[in-house]
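This document opens with one chain alone, in C-alpha cells, the form predicted alone.
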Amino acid sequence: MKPVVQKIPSPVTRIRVGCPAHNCGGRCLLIAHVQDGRIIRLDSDDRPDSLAAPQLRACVRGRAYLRRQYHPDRLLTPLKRTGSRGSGQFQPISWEQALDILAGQILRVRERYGSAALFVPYGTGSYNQVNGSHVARRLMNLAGGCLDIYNSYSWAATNLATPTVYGTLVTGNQRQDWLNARYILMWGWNPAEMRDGTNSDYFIRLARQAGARVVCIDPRHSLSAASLADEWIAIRPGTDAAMMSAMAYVMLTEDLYDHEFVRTHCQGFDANQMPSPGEESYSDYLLGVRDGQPKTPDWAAEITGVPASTIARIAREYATTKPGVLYQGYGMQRRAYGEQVVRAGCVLAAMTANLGVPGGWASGLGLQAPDGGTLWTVFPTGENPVRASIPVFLWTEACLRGKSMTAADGVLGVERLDADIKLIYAVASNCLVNQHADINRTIPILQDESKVEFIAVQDQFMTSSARFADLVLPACTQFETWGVEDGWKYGDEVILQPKLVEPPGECRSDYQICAELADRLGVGPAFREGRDERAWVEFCLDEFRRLRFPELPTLDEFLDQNLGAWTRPAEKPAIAFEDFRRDPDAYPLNTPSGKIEIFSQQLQDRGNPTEIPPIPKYIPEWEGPMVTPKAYPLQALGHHSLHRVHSTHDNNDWLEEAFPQRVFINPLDAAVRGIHDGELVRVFNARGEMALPCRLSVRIMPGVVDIPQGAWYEPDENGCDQGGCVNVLTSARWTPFAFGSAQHTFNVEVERFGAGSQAGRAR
C-alpha cells in the first residue's frame, strides 16, 4: 500500500491593494491573502492610524469582493451574438476573431459617416488609472477620434451650478476641519452608504463627538441619519429649494445674515447688488416683490412636508450657530430643476458667511482646497480630433436625431452633430441599459440596427448591456493586471493596485485589448508608447509626482515595503476661499463680477428665466407632489445601496443576503393598499412595472417608496422586471441647465399581487 503524501500549503502572501475602483465615491486599501495564486482572503487596511492620514478602511463591498472576484458566472472567452439582440444568444469566438470584426466596423462605420458617428459611453465599472473607458478614449483619440462627452450621471447639475456662483468646483475645506464645525446639516447627504470620500463619515462623527451638532435632512432615514445625526428631517422629495428659500426668508426678516459679508463679497443679493438694473434680486424673490408670494415657512411646509417652526428653526440654527457646514449629498441634484437647489445652499452659506473659515462650508460641489483633492486622470488619452462633445446623459438622443442636435441640445465644439451615433464601444459600462433612464424606451433604440448598426461591450459579466451586444469582450478585474488610483474627490493619497493573480479562461485587460485592438487599427506603437500595464503605472506614478506630490515613492519602493498606499498627512487642513474672504479685491473670484455670484448674468443670459432663473428658486418638478397623476400617487427614490456600486455586485451573494432588493414603503401607504411586509408587489408607471418584495418602514416618509439603485434588469416574458432595476421606472428627460440625469423625478403606484406570493428574483 502506497503512503498517502500530503501536499504541504503553499506559505501565504499578505500583499496590500487598492480595493478595486468601481466609482464606489471612496478609495480604500485591502490586504489580500494570496496562496497558490489564488486571493483567499480580503483584510483592509493595518497601517497606523492618525486623524490626519487616518486608515483607508473598505467597507463591507470591498471585504466582499472575493465573490465577485471568484464568481462562476464569469465572462470567460469572447462571444458573438447569434440571435437578435437582447436575446442573449451567442457564441464563442477566438479573441483573432472578436479583435479583426471590431477594428473592422470601427474602420466601416469612421470610413460611411465619419468619427462622430463613433462612441465610447460614460462607464466607471473600472476606474484607476490603467483601466476602464479612458484606455478606450485613448485608443479613439489616437485613432480619429470619436463623439466626445462631458458631465457625469453622478452630479451634473451640481457640476456645472457650482461655477455660476462661485466660479471653482474647489469649494470643500479638508475633511479635518469638520472636527471645527459647531454645526453641520447632512442635506441629503449620505456618506455611509454612498461614501463620498473614504472616511467622511468617520470625520463626520469625529466632529458630532468634538461638539458638534448634526441634522439630517431626507426623505429617508439612511444609514448616516441613523448613525451620525442628531436629528432626522424628512422632506419630500424635489421640494429642498423650497426649504432653502424659506431659510433664507426667516434670516433676511429676521436679520440673521451677515450683512457685511453680503455687502462686500456678494452680487444680487439686493437692489443695490445687481449688475442689470430693473432684474429681480434675491430678496425680491424671498420677499415676493414680483410673484407676490412670499418664501415663508407657512408656504415651505405646505410644500415639503416639513412643519413650518422646523424651517425656522433650522434657519436660525444653521445662521447663529457658527462655523457650520451645510453638505449637499447628489441624488438631490438628480431631479427636474437640481441646479436651483445646488444653487440655493451654495447662497446660504454666503448669506450665514459659512467659507473662508475654520469650520465652515461653501456648500456646492466641495472639491477640497488648495487645488481640487484629485487628478482624476493622469493617464494620457491624448487630443480628440473630433470637436464635438454631448453631455453624457444624452447620448440617447444622439442615437436617434444626432444629425440635428446642436448647442440647444448640450452640444459643445460645434454648431450641429454632423452624425448619428452608429457604433457604441462600451468598456466597464451598464449604461447602455441598466443604469440609464427609461429603460423600455432604450432597448428599442438599441434593438434598432437601422439606428445603432455596431454595439461591442467589454465587461466581466453578462450584463444587461452586454446582453444588447453583437460583441462581448470578457475584461480582467483589477486584481489580475496592474492599476493605481488616487484618493478621489477627497484625501491626498495615492494607492497602488499590482497585479496579484491571473486571469481566468481567457480575460484580458482593458489595456491588452485596446492595444491590440490598436495594432489592427494602426496606432499600435502610438498607443503603447513602448510600455504594458506595469510601466504605465510607473508613468503614472511619475505625473502624481511630478503635479501633485513631489515626495511621492516610486513604483519599486511600492513594492519593496509592501506600502499599498500612501498618505500626505494634512496637518493643517485648507480652507477654501480663505484669501478671498480675508480680502475680495485682492483675491476675487473666477466670477464675472469676481464676487459670489446670486445673480449670475450668464444664466440670464440662457433666456428661459421659467427653466432657468438667474436667482436660485424653487420651481415644482414635472412628476411630484404638486402636479401628481392620480393614477401614480407615490413619488419614488432609487438610492445608492451597500448592496451595490451603482449595478457592480449586484450578483455578489453575500451583498445581496445582507441588502436584499425590496421596496420600502410606508405603513401608512401599505395599510391603504393592503400591503403587507413581506409581499410581493407591483410597481409601476407609464413607463414599466416591477416585481419585488416590499418592505414597510417607518424610515421611509409617508407618500414616498424607495427602490435601491443597480439591481440588474430581468424582465419575464410579459416585460415585468423581475430584478427591480429602478429604471424600468424612471424618466429620461434631463436638468435644463447642466442637460444632467433627472432620473430621481419619477412617481409610482404600487399594488400587491396578492398574499402568499413570492419574490421572483432567486439567488
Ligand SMILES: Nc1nc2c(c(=O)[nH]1)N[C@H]1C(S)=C(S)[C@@H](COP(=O)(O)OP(=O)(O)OC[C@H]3O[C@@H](n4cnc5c(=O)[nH]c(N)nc54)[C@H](O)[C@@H]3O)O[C@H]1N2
Second form
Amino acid sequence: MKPVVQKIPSPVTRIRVGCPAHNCGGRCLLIAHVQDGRIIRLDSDDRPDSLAAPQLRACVRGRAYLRRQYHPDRLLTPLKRTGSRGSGQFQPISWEQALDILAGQILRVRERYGSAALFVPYGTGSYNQVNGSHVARRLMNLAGGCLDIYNSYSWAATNLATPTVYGTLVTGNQRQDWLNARYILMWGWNPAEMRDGTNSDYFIRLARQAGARVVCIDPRHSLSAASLADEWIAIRPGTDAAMMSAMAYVMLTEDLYDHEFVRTHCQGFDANQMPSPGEESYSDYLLGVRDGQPKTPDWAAEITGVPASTIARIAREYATTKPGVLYQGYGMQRRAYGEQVVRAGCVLAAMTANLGVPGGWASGLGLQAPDGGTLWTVFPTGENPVRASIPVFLWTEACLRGKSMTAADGVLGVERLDADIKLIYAVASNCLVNQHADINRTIPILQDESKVEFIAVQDQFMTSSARFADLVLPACTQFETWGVEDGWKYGDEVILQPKLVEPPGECRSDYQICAELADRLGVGPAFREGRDERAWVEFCLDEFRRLRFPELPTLDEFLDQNLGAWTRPAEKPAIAFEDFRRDPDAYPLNTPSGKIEIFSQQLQDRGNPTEIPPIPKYIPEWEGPMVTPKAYPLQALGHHSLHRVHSTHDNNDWLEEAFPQRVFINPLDAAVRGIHDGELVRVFNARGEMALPCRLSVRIMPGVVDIPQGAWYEPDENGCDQGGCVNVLTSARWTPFAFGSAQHTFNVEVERFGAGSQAGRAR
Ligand SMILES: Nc1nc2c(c(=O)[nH]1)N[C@H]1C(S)=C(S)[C@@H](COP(=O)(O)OP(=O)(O)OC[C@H]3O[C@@H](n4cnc5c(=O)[nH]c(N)nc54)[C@H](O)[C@@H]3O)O[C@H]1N2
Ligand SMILES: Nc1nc2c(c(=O)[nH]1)N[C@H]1C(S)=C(S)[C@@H](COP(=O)(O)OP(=O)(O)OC[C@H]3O[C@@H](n4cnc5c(=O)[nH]c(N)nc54)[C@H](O)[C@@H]3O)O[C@H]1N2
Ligand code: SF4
Ligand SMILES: [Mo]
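Compare with the form predicted alone: the form predicted together with the ligand:
Below is the entire complex, every chain and molecule, led by the chain shown above.
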C-alpha cells in the first residue's frame, strides 16, 4: 500500500491590524489570519470592551475587505496611455520609464508655467499617515511647491459656517456624554450607515437605552431612523433651515427659549443685542418684521412637507426635554445654501442653552472637546513655497480659468492665480471623474490636452479617473505596506497597520513611489530624512505621543504584544464650552464679539445679504421642485451607503450582493410613471442620464429619489451611465460662502426603459 502523505498545514498567524484607512468615517480594528504569505480571513476586534474604551468593531466593508484585496482587477504594472485620453487604451511600461516620465513632466511644467501649475487634487483613498495624497503633497512641497487646496468635499459649509457662530470647530462633547442626553435630534444624520466615527451609532443606542428620546429627520427612513430612533420625520431635502426657523419661532412666541443665556452669551438675537443698530435681528427675521413673513410652522410646513403640528411639537420637545443633542449630519450642508442650515442649527442649540453642559450639544461641525480630537496628519507635508490655495471643489475652474481666479473664487494667499492647472498628480483620488460633480462637464475638460497637459493617477484599480490619465501607477493596499492612524473624527485611539503581505505584481506603496520621484527631482534625502516606511511609522507614533498621548506604547510594544490599537479611555467625557458657559466674560469665544454670533458682522461685511445673510435664513435652493417643476420634478440625493467608501469597494462583489446599486423611489412616484419594483429605469436631467434598476420603497418620501453615491461611472457608447454614478446628474455649482460642494442639490426625472432593454448595471 502507498503511504499516505499528509501535508502539514502552515501555521496561521493572527495579527491585529487597522482596517485600511480609507475615508470611510471609521477607524476599526481587524484581526488578519495570515497563512503562507496570504490573508485568509478577517475578524474584528476581540479586545475587552468598555464604555470608556469601546472595542473598534469593524463594519461590513472591513469584514468584506479580502474581496477587494485579492480582486482579479488589481492594477499590477505601470501603464502608459496609447489611445486618446479617456479611451482606456494603455500599454504596460517599467517603473524606470514611468518614474522618468512623471518626473520629467513635473520639471517641464514647472519650467514652462511655474510651480502653481502643478496640482495634487483632493484624494481621500488613504488616510493612513505614511501613504496617500498627503505624501505626494510632501513630495511637491519639497521639490518647489504646487497649487494648494483648502477645505473638503465632505463638510465645506459647516467647516466655515461653524466658526462664524462659535469661533471654533470644537463644538462637540466626547461621545460617551450622549448617555447624559434626554433628547437627541438626529438631523440629516445617519451614523448606522455612514460611519461618523467608529461607535457613534453604538453610543446613540446606549443613550436611548438610558432613556433619551431619539428623533431622526431625513427625507429617507434611513437605517438610523429604523434602528436608532423613536420617530422619523420625513423632510423635503434642502428645506431644513425653514423647519429650524419655525422651531425658533415657536420657542420665541411660546417663550420656551432661555432668556438669560441668550442675554449673557449671544449676539444678534433681538434689537438689544445688535452690533450695528438698524440691522435685522434674528427675532425680526422670525417675526417677519422686515419681510412681512412670520416664520410660523404653517409657513414651514408648506416648504418642508412636515406638518405644522409636528414642527411645533418637536420645537417644544427640544426646548423642554433637557439636556438635548441636535446633531447635524453633513449631507444637508453639501447643498445649495449649506451654510444656513449649519448656522440655524447652532442657533437652536444656543436658544435652548444646550451647550457647555453634560448631555447637551452645540451643533455645528462638532469636533471633539477638549482639543478637537484627531490629529489628521502628523506625517510632515512640508512648507509649500507656493502661497496660492483654492477651495478643493473649484479645481475644474483652475483648469479652465486659473489665471483669472481671485478672492471672488475663494483663492487664498495671492490676489490672483498666476497659472492654470497644467499637471495633475492624483494619488488615492477618484475626484477627477467619479466623485466630482457633473461628470459630463468634467470629461471634456480632462480630454482637452491643451488645458491640463499631463495627468498621472496612482491607484489600485482602473477607476474612471485613472481612465483619463496619461500615466497610471499601481499602488499597494494598506495590508501591503506600513501605516499608522488615529481616529476619523472622534475617538482617542491610535491604530497600527503593520505590513502583512507582499504586494501583487509590481505594485509599490505611495511612499515608495514618491520617494523614487523625489530622487529624480533632486530631493530624495530631504524627502526620506533617512527613514523607510516602518521608521516613518515610528516617527508618527512619536508625534502622537508628543502631541496627544504621552502614554502611547512604542512600535516594539505594539508589535510584541500584538496590540493593533491603543485607546486612551474617556473616563470623564469632556464637555465643549464648559468654561464659556460658566463665565462668558472670563472665557470669551474666539468670535469678534466673544459671544455666540447669531448675527455675524463678518458675514454682513461680505456684502451679499441675499446669499450670505448675517443671520441664518432659509433660502430656497437654486434647483428644486419650485424652480424646475416640469422637466425634472423629483428631488434627488446620493447618500453614503454601506456598500462603499465613496467609490472604493464598488467592485466588491460581496457588498454589491448585499447592497445592490439601485435608484430608490416612492411607490406613489413610481405608480404615476408606470414603474414596477426592480425594473430598469432611466434617471436623467439636463446634465446626464443613467440606466439603473429601481427599488420601490415607502422608506423614501414622495417627490424624492436616492441614488447612493460612489458607484463607478460606466458610460455606454451614447454616454448613458450603466454603473449608477450619481455624479452624471449632480451640479458643479458651489455654495456661496464656503465655495463648497453642493452635490446633494439636484433634480431628476425617472422613466421606464424600453421593454426588454439589456442596459443597466449587470453586476
Ligand atoms: N458607509 C459609509 N460611511 C461613510 C462614508 C462612506 O462613503 N460610506 N463617507 C464618510 C465621509 S468622507 C463623509 S464626509 C461622511 C458623510 O456623511 P453625510 O454627509 O452626513 O452623509 P450623507 O449620506 O450624504 O447624508 C446623511 C443623511 O442626510 C440625508 N440628507 C441628505 N440631504 C438632506 C437634507 O437636505 N435634509 C436632511 N434632513 N437630510 C438630508 C441623507 O438621506 C442621509 O441619510 O460619511 C462618512 N461615512
Ligand atoms: N454626488 C456626491 N459626490 C460626492 C459625495 C456625495 O455625497 N455625493 N461625497 C463627497 C465626499 S464627502 C468625499 S470625501 C469624496 C471622496 O472622494 P475620493 O477622495 O476620490 O474617494 P474615493 O472615491 O474613495 O477614491 C479614493 C481612491 O483611492 C484609491 N485608494 C485606496 N487606497 C489607496 C492607497 O493606499 N493608495 C492609493 N494610491 N490609492 C488608494 C481607491 O481605489 C479609490 O479609487 O467624494 C465626494 N463626492
Ligand atoms: S468603518 Fe471604515 S475602518 Fe471601520 S471596518 Fe468599516 S471600512 Fe474599515
Ligand atoms: Mo467626505
